[in-house]
Amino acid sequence: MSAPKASISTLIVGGTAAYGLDLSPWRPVGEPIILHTPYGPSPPITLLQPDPDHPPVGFCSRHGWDALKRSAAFLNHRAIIWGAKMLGVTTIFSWNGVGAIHEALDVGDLVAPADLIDFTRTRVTTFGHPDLKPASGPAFHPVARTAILRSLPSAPRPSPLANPTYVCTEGPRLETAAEIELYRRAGADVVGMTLSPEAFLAQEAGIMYASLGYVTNFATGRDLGRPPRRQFGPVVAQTCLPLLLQAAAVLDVSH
């Protein structure tokens, strides 16, 4: 494994929206890195430094660019995850929508996971490393996910929820009620299909990894007589990427 030029101690993994995303006003510098894993190619990874103050961070979108082209089922998270720790990555942030199935939760309202259910049935959820450790612990590393929470009072709609719990479904294909009721009843407060197996795959990297969910549906069978909505646009990266960035600011400094 050859060391990569660039080393950042911080990658924001964009997940909604995040295809497309126009990313000028976050001010770019160079040209995107894609680096060669032993699990294959690495998304583009872009350097953003919107503070001089503050050192660059890095970019993805793990959905691929211009286009949602691969579903959550079918993303390479070995790839993504060991190109940051090629890169010297200390703190993956990420971004994803969720399905709002506590009744608390309303489309636009924001997320920070405090736990994790897995119920992916096909994932490769290991690296299988020999010199690298099982996950075990949190989910969410407590520091990477304090500094989320300390980024969104400055978010339009902040989360209701102070320990919201995320539950991984398999996709692509979105969940019967029969299953959200399933999850409800588990202490699921919100339902996606990314956070498995990337936030474990850091974990056993030695990366500390938090997420920032953003509700753009009800889940199935929740809407409990509201008029449904849904908000995949590109709002969901324009309001994520902003508070992602304070979040890594707001670590910089700590350290």
Ligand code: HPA
Second form
Amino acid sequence: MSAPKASISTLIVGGTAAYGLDLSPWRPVGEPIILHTPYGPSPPITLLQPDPDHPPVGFCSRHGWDALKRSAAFLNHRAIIWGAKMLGVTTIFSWNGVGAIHEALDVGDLVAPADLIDFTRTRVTTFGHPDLKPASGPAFHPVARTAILRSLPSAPRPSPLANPTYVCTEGPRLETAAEIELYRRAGADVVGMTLSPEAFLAQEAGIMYASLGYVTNFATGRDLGRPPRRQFGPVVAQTCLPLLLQAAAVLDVSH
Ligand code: HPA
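Would you mind generating the form predicted together with the ligand now that we have the form predicted on its own?
To see the whole picture, the full complex is given below, headed by that same chain.
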């Protein structure tokens, strides 16, 4: 692993609508960095320093830069997490669009998942660990998750669920209504396609990882008589990036 010139402690991995986001309000520093990892190139990582009193934070868009180039099923998760490790990152915050399974959730709500059910089937979830691994704590790191929760009071409305569970599906197709009903009975509150293996690889790399979910739609069959709504537009990124930068600042102050 060759040491890159920059070193940062926090990386924000952007999901829905991160592509094409105008980063100028968050004061980019220098040119984007691409790390050459054993798994291929990382996405370009831009350093952002909105507040000169806090160190720069890395930002990358996991689905590509100027457009949605790769959906979750086709991402190079290992290059992202390995690249973060090369930069010395100790915390990753990510955001991702989720479908609402729990009836209390509405489109536009924000959730910080407390646990994860993995229903993916084809993804590589390790850097090559040859043996059984003891579970090393919850999928989402409590310290990083608390930093996200502390950034949420300023969000559009209080998060309706205290400890939501996220189910990760394989994609790229959306789920059937029967699948969503299975996940609901298993205890899932929101559904997405991105957090496995990202969270598990970060854990293996010794990086604290937590995620912010933006409810973009009702999961299949879960509109429950409400008019169908979808929000995959720029507002997702414009809401999530500042909250995660705030979470990074919370963490910076508390360390
Ligand atoms: N299903 C899976 N992934 C998603 C959804 C969904 O309904 N919404 C946003 N990401």
